[in-house]
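We begin with a single chain expressed as structure tokens, specifically the form predicted on its own.
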Amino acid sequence: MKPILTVEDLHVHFVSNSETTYAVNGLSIKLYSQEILGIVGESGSGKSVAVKSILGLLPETAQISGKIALGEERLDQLNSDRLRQIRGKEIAMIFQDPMTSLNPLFTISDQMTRVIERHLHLDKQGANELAELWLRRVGITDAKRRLNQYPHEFSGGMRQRVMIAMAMSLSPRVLIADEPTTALDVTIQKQILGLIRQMESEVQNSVILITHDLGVVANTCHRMVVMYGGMIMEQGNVSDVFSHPAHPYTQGLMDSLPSENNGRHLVPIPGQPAIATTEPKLCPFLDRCPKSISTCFQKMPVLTEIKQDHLVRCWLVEQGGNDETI
């Protein structure tokens, strides 16, 4: 099966007068048709930077290299006009804070119909009818009246529903959801994630779901990518990674989850993620890893397939642990 979206050897560096930040370092992922791919990791792991680079949404200080392709079309080689055509129509994005994504000075109708008219070439009445239809589909009652309201008249959960309706109204091939439930309470989080799963099934699109919440990934995604320091530490089917986490970082994330097992204490990962101001030559997790071996201090590990579609970047796995733990 050919992937619908391909990212190969993506590097993203931010250059300032004083230093360079190495935000993404050699990321390669594939997204397949009707798949929900979860990307997890702590803040600063490069998740959001990676997906924003797909749509060309990074500032001018970003230096980007690598291959980004939607089907056979190279997004990294397109001019700004063609990228604007693809944004929304082919690839849509839902951001974590709908209040900053929605313009407070315009009604929901103004904002939804403007996008619909531009991409689908409908007249004002047709665009309004489609916007109303999608508000109803995402569970907003009295949609016709609500279209004429402003963002501040909606709750946080309802604003996020509006963002989903706006994104899905164009039937994009790929939906990117960047921490879509961060600012919402647990009940609303469940509703929004259920809505994303429902839309993926009904519209038959593909979804990249960015989150720091492993529980969200377990209940929503088909495959997952674990990122740290701008690199993939582990990737595979959700069931494989959860049942057999192989990288010490993934294991640390699992150990920090609440458990139903009586008497089990949460085990936090010590230290803080470092800001990479030098190009990484060794595993970025090395300074925090409790299982490092001598090889870890000599060269960068590569992604190694330990079973079909389950890859890990770790010398401990590659050498079978046959080395003295430091």
Ligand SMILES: Nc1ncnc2c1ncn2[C@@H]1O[C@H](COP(=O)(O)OP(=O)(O)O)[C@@H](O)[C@H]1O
Given for the second form:
Amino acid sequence: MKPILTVEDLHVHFVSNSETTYAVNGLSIKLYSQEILGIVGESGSGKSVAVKSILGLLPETAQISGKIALGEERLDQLNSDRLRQIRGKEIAMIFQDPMTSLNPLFTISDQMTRVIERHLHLDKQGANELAELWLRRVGITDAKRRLNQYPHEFSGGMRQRVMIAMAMSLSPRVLIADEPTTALDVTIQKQILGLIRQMESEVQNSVILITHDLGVVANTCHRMVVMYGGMIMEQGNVSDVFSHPAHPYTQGLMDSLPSENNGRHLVPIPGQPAIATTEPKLCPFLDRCPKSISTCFQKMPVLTEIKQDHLVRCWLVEQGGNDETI
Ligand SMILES: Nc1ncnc2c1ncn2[C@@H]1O[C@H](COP(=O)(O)OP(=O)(O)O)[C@@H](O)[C@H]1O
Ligand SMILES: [Mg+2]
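Rather than the form predicted on its own that you just supplied, could I have the structure of the form predicted together with the ligand?
What follows is the entire complex, opening with the chain shown before.
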């Protein structure tokens, strides 16, 4: 099966006068048709930078290398006009705070119809009808009246529904949702994630769902990527990774997840994620890893398949838990 979206050996670093930040360090991802791929990792692990580089949304201080392709089309080689056409129409993105994407001075109708008219070449009335249809599809009642309201007249959860409606109205092949429920309370969060799942199966697009919450991945995604220090530590089907987490970082994230078994005994991973100011030569999790062996201090582990489609970047796994160098 050919992937819809391919990211290959993506590197992103930011250069300022005082220092360089290595945000993404050799990331490769394939997104297939009709799947929800979760990208999980603590704050600062490079999740947002990685997906922003797909759409050319990073500031000029970002130095980017690697291959990014939508189907056969290389996005990293496109001019900005074509990239603007792709943004929204082919790949839509929604963020944690919809207020940053909605203009407070215009009604929802103004904002939705403008986008629809531009990308789908419909007239004003056609665009308005489509906007209303999509508001209804994402569960906004009284859609006709709501269309004429301003963003501040919607609650946070409702604004996120509007963003999903706006994104889906263009039938994008790929929806990228970057922490779409982080600012919402638990009940609303469940509704929004349910809506993203429903959209994926109805519209048959593919979704990248970014979150720092492993629970969100468990309930929403088919496949997952665990990121740390701008690299993939583990990836696989959600059921495989949850039943046999192989990387100490993934295991740490699991231990800090509330569950029936450990509900009252959450164990956060000690320490803070480090920000790389030089190109990483060793496993970025090394200084927080409770299971490191001497090989870990000598060379970078490679992403290794431990079972079909289940990959792990860890010397422990590669050496079967034996420290060969001792
Ligand atoms: N515009 C920028 N300039 C400099 N550093 C940045 C910029 N954007 C992100 N970073 C750095 O890149 C790293 C990854 O950030 P980000 O992708 O936002 O993490 P995440 O989304 O996983 O929380 C962080 O160390 C962050 O400080
Ligand atoms: Mg982020």
